[in-house]
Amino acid sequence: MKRQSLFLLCAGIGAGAVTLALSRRQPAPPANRIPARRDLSNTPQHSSGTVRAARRLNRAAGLLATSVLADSGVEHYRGSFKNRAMFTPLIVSGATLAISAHGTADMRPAAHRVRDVTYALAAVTGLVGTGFHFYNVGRKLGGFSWQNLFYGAPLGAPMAILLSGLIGFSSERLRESQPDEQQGPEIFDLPAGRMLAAVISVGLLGTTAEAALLHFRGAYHNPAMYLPVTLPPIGALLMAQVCVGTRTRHVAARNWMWLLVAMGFAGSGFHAYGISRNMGGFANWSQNILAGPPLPAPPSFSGLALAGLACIDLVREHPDA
């Protein structure tokens, strides 16, 4: 059992390292994908930029889905899957992870129908799951009391799969966008970069609120517990600056997103340390992993930050996006 828990921890750290490595890769521009009616002198560069940004968004959506898959698996196992709907986020997040990997490898400047459907399903699952969790907490004795908010179904947790679906679905819209010299890439007739920046900014604030509640439950006994409630809001403000369309290089926002990427993966290490300090440590994994700080939760910050990096690079390449 101890080996299994250590294997899961190492696998999570390895997945984070691979994600960071892939996020720095610069894929070659796709060939032979230029519509005849467009200007051949500009299209390859623009197509390459939008597909590159879309693939990075696929990676971000996949990391969020991985966090949801592991976290909901542990939390719903703790709840004994007493409601069969509790299997839904595991199935949907697993499918989202798979199609995100497919999108990451796909260099074609065209949306994929299966990925579209899966990402849309993930977003709907997040909304419905949030409703279930609110209902679960509200029906307990005392309603929305501190006790129930601390130990009932986490209200903000399903929003991670919602964000994964939104980011992934936006990546498909970005692929099929056809920017030119007069107009940057768009998503639903809105500037792609600004729309994504708004989604990421709100997502960072929501994820911070969830972390703040659970760390308040832990009485902030470790000063490091203040990091996920102070650093992400600054990142949200910087992404809001990207959203309003100021024509800068957004160096501060880009550096801050990398800081949040590192913070998310480091958070899993801190949570692993917290579990090891409980009685029995990882030798008593069947109890401590369920009762201790959630190992897979912090990388959700990393997933949002990776999406932020893709958004910033898109805006830097297409100032009108």
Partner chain sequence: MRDPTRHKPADRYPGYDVLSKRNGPSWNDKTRRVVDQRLSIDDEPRFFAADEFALVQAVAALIAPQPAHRPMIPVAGLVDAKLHRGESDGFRAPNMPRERDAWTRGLAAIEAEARRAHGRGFCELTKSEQIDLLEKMQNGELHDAAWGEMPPQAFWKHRLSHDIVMAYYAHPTAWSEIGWGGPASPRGYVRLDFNDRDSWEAAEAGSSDGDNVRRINRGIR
Contents of the next structure:
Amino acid sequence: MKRQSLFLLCAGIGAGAVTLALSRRQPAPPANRIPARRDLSNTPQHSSGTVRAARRLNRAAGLLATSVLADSGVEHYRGSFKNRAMFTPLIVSGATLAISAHGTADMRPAAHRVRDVTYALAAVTGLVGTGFHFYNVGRKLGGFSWQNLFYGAPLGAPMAILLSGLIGFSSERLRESQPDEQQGPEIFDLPAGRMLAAVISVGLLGTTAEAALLHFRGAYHNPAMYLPVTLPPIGALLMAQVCVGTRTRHVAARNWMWLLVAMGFAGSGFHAYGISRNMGGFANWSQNILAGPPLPAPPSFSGLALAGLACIDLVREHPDA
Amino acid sequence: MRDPTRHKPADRYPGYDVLSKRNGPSWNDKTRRVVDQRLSIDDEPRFFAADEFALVQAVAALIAPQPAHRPMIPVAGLVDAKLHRGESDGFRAPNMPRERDAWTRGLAAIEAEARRAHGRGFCELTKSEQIDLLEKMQNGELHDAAWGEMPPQAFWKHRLSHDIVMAYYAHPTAWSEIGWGGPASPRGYVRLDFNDRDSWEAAEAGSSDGDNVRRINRGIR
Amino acid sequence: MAFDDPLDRPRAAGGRAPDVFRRGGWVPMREYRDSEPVDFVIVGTGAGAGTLACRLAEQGFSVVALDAGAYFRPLEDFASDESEQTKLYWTDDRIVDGDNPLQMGSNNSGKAVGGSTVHFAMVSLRFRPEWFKSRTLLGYGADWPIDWREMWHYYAEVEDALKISGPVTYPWGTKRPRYPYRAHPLNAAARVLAKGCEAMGISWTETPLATLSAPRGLAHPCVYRGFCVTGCSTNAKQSVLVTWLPRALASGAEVRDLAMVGRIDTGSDGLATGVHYHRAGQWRFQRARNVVVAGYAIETPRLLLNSANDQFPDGIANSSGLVGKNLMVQSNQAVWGTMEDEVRSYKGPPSLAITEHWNYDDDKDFFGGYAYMSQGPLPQLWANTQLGAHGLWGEQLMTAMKDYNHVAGLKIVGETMPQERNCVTLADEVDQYGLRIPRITFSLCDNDKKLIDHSLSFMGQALSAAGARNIWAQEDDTCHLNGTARMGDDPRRSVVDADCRSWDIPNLWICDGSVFPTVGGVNPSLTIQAIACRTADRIHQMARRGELERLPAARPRRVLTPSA
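Having looked at the form predicted on its own, could you now put up the form predicted together with the partner chain?
Up next: the whole complex, starting with the chain shown before.
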């Protein structure tokens, strides 16, 4: 059957990508646990700051994963789990959430193999999921029409688990990097803070695009619906500045990230209000949780903004990072 | 060309009872009140005379035949109740009497036609004789003076068959039979696409998964 | 507390009217004495009347609108039940004849505050611009005395007032502004239409509908419960009841429910003086400086004819002899078939997808055009269709009904030609008020039949291409009522002018579907409301210039002073 072969294909891509991600780690022996402990004793000052940033990134990745877990749970239930692949984001984001919690609690300056694999898997799931959603919309009658963009599989949604994976994966790279006086922490030989800033900036823009599409579907009937399409792009600009700028103190960016954290959580409040305005309100939850504005979606902004804050700290502590 | 319904079992929605949703979010107070009232109607005449009522029951059994394995829908009682309330469609041909008069005259004419053709009342005829008489009415082949100005076809089309079928499909048992979702407010539907069933809608039996379908349908609230 | 039955006694009284957005709620309502001449007394509260009442009240005129129907609060009064909701239909006695006698009642006639819009299918389409000059440009029917560009302006106003949900871009005709709300998701029935259109190589789109795809104030968005044509219990449907009338009340208009108008009086000067109406068991007379008749294309001519007096023996506003003439319905034929897939067309508004291809393509062997839409009949309506149109009864009917969840259908809204022989006259029988009942005569002409044949043949191919089997045609249905008091440029050949003002009685206005010179191939409600908005603006302009009898120029803006 077409569906099953597609599922196998995706699984294959996923497995391949994970292998690829892991194989890239092979030339980096310091990532192993024992040398890492040694690093901890050798460079305690740098590492503690880096580990703190890494843990905050774990936390951000966890929040994003939570959002994905709940959102894909609701949306795929609405889709009656017609394709077994629709369980994938639930399993992966659940696992990502768990290992992010683990990472948030983990003070050690070393990458963790299970976390690494899971984050990589999350990122790959995001990519494959995006492919899936594009395929699904494209094959519907009318193709990429407004109708299908509004009501078909949301094209941008799987990107949230990709971002969670990327941020988490970066966090692991951060833990295992060995910053010294000349050079800040690095991810794939790039300055960690700046690279993350770029990821977050792009992530904010992508998430904005998703909100813009769905709020357009809602005809921006409430002026508050303009907030998630105006505030995050400014945040994206500020993070871009963090990425390429020369200053180390990013007061505006920091404040703006806090604003976006608040906006994300407030968004869920607004969405709850939206659900209450549907016929029957929460008493009619079996319909309205599915039909109303998605409760778990807005905190993805908060997750990204938390990652942004970690990233800004990193840049402050390691101007070269 | 393949007939899409060729392989469907007779009981298409086994175990489904639209009334199981009565206390759930799909029904509001007003709907409960209205349907409760309808369900309280039994096969006892208030408008028709007893012999008229028996005739309506006999005709209803032909126009909307019911399976024996479930409680009967009191079709004649529902028709009677509507006439008792004096409800009208709001239009009629110039030679058609108003609803109540049309029914009274039409039933008398059917009885007269039966006696004229067979020497027995309609209820005493065999099923094929009864059907034959109804078909003649449909085709305008009846001419007894009892019809008066009212054309037999018009009585068949606008009163007899129409009122009986409308009464039958006003009943929740008929709704369950065809797998309709039934009353839906405040809760409506979420899944709208092909083969997209909300968990509070009837599952349709295929050729083999009858037990599973029955289990799903019994769980609907 | 005993259940408050809106059909039993008037609700809009004592300085308050029902709040349609709250169970058991009330809003303040200004009231006028019968003896106090109001600026406008309006007969009806539907698409024409309710819209006009709102716009006139907002301009500061004193307005009383009378409706024979009940004042419902949809949230608490509407059951999810076809039989119960027949209370929304005009089921008073009417005689139908002609070659193709019309089905009235549930099919096309509303009796409720809010008029037929309380049970309409919410399809909100604009006329094709050329139709306003169909005689000149397309060679049939009669020209409208209104320019389409002006109508485009008013269409936009109504679309915004009703927050029409429609496609982002409309595939046919002149550019139109974006619909205020986005289109609804398509149900499977709509996807069948889309599949058919794609296979036939013609365009289709989501139907612009007067039902909310997002919240609006206290009105809930659509929950896709599918009971639209039996009354919307969520207020998602943007009927006159929940849009124009709340605005009208807030601006000082009075609405009187369960008030049947039986007669318009005229004075020795030939001007209208007010209306006799029956309410709460007695006949009353409301004095007015202007009378607006907006009872839709049957009750409007009936009232004008029933108001005949010594001065106007053939009925008032009838010097042209055209009151009641040129009744136009729309053909409403369908093709039905069975799909292998489950369709469950009862979910969602019945007509979520549409093609107007044959309204805009002139390569046809007949005049006029048609749109066709997807369908979602509820069980009683569907059983009645299988019985009446398909001729099934007995075991055949029972078996066919079991395929209910697999049925898909395509149904036209087709233009019929204006013919003087299609008319509303008075029968000798009287109704419960002692008023002569209408006799409605209708016959299709050859052009109408050609249009129907074309549509059935085309839709049959489309439905087959979409994968349906056991396809059959429903050949005898109609919908909508228009054209029994047509507007025009010539007093000898029309009843009212472009401003909906009677040529004969300058303080008498007709503002509903009756004024349509032609009916087009789209549902009329949006056009009726657009005309009402235009009429309100024209009245405003004329009043300011002192061109209206009995209305002093430049009236001050009135302030709402509720008496409750």
